[in-house]
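The chain that follows stands alone, in the form predicted together with ligand HSE, written as structure tokens.
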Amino acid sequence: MSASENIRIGICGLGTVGGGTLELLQSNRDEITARLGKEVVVTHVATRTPKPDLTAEIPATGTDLLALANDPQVDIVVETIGGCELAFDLVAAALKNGKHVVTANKALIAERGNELFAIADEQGVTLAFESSVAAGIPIIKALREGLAANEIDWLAGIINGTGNFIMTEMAEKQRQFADVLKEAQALGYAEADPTFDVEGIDAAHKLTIMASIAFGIPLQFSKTYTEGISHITPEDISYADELGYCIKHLGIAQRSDKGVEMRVHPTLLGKSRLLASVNGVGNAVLVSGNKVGSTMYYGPGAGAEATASAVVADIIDIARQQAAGASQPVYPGLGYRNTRNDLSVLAIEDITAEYYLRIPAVDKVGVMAKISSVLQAQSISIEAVIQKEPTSESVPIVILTHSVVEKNLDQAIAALEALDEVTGKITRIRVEPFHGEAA
């Protein structure tokens, strides 16, 4: 791609993101050309879902992804097919052919990014992935460039639009989980397999990517603790509310003397927190740097146009870099020249947190005393208790604990569930870890 020529793009996949990207390039053509001083031209599309009205003026359209990765008329390959296998082959082939790649595929980056960045490095080309995390929010740029002067202490975010949409509708309109999920699918928010959204896998992919950039560690998706929202009940939402909290599905990454934590799970969040007011498909990421303090980034976390906005921003970045005559990518890989392998990732059993426990118990005198003594045996102290009127044989006892190491809590839960007075499984939800912090 020479400095004066147009930028030639090949798009693989015309689903929500690929279709949105093509549509954005067409509808905002004048603005983009004015910003770049040259045109971004789509020369090739490979898709199994043809959209003839969008592709009428494109010289090459077909179904063969590898043909696109080999096409000399393509400078930048845009990968929006999703998944890890075919997408890996396509991206690897394009990089090996000396093409830059823009991908929205968080699973691919989180699970196989270490391999792909190594190929990109060897070839001196860019693998850009802004749209893979939090769709329209430029959080990759913020972490990698805007906060580059800081040591990042921790970050916490609502990073799955579908999940947040479901939790918001359940809390505000008392809607049923399955019904809201269907709407999220119709709106183009959900993954092809929506289990990725509701079981936290999608958020874990995104957290893995952000933690790598924030702490300079390799991508380690398999070490990210992942818990979904499907076990959260309307009762939990209402008890949390009584205690002054809302429940949000958060991705949390933090660094301590013990190591790095990477965890995705439902979280009790104080209602006055900025993150607590992020509703619907909105995403937000709170990042704490050792010099700047807490900063927050908010915007739409899913949907065709929001994601396409970030895909096209990456295309513009690469084109500008080329125009400046850079022979190597300005931001290689995850933005660290030397990846830190010395920071270990903590297992979830080793984290320290406060917890919400909902314990189904028989309605008898002395039950609370028994529960307290089990907790005391593990040195777990109680911050607050709610005990409701019995609705049937069983009465829910809701407890907020002070800080405890998770493995001690595991033992306490096992001991509680073994009591005759406890009638079922105990629900545990972790409480936000950033007490006392701004925002």
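The term rigid core refers to the maximal set of C-alpha atoms that superpose within 1.5 Å between the two forms. Residue numbers count along the first chain shown, from 1. The structure displayed is predicted, hence computed values, not measured ones. First, how it differs from the form predicted alone.
Taking 2 Å as the criterion, residue 194 counts as shifted between the two forms: its C-alpha moves by at least this amount when the rigid core is aligned.
Alt. form predicted alone, vs. the form predicted together with ligand HSE above:
What follows is just the one chain, with no partners and no other molecules.
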């Protein structure tokens, strides 16, 4: 790609993101050309769902993805087909052929990125992935460039719009999870199979990527703890509110003397915290650096236009690097020349946190004393208690604990559930104080 040549793009996949990328390149062509001094031209499209209205001006349109990756007339391959197996073969082939690749595929990066970045490094080409995390929010650039002078202490995000919409509706209207999920599907916010969204898998892919950039560690999706929101009830939201909290489905990564935590789960969050005000389908990521303090990045985390905006931004970055004569990518892989292997990822039972417990118990004298005794045996101290009127034959006892190692809490919950006075499963939700963020 010389300074005088146009930039030739091949798009693989013409669904929501691929189609949005093509439309953006066409509609904002003059602006992009003015910024680069050369034109970005889509010369090839490979798709199994042809859209003649979008591809009428494209010289080569077909169905063979790997043929596009091998075509010498393509400078940058844009991968938007999703999934892992075929996408991996496509991206690996393009990189091995010396082509730069832009992908919106969070699962591919989180699960196979270590292999792909190694290929890109060998070939001296760029694998760009800004659009894989939080779509229109430039969080990858913020972590890799804007905050490059900082040690990142922790980051936390609302990084799935479907889950945030559901939690917002449940909180504002006291609706049940299943009811709001049906509405989210009807509105197009949730897929027919919502598992990736509501069980936290989508968020875990994104968190894995951000944690790797923040802490300089290899991608380790299999070690990211993942918990969904389907067990959260309006009652839990109401009790949390009474205690001064809201409940958000968060992805949290933080570094401590013991290692790195990577976890996605429902979280009690103080109402004055920045993330507490992020509602609906919005996404936001809060990052704490050791010099800059806490900064937050908010915006649309999904959708054709927002994701395409990030895809095209990566195309422009690659074109600028080439125009400047960079012989190697300015930001290789995750932004580190060498990833760190001295930071281990903690298992969830080894983290230390505060906790919300909802304990269904019989309504009789002495029950609270027994519960307190079990907690005390595991060195768990109580910060606050709510005890409501009996519902049928049981009464919900809600407890906030001080900080405790999770495996100690696991033992306490097992002992509590073994009590004759406890009538069912105990609900446990982690509480996050976010030290270092101004309340």
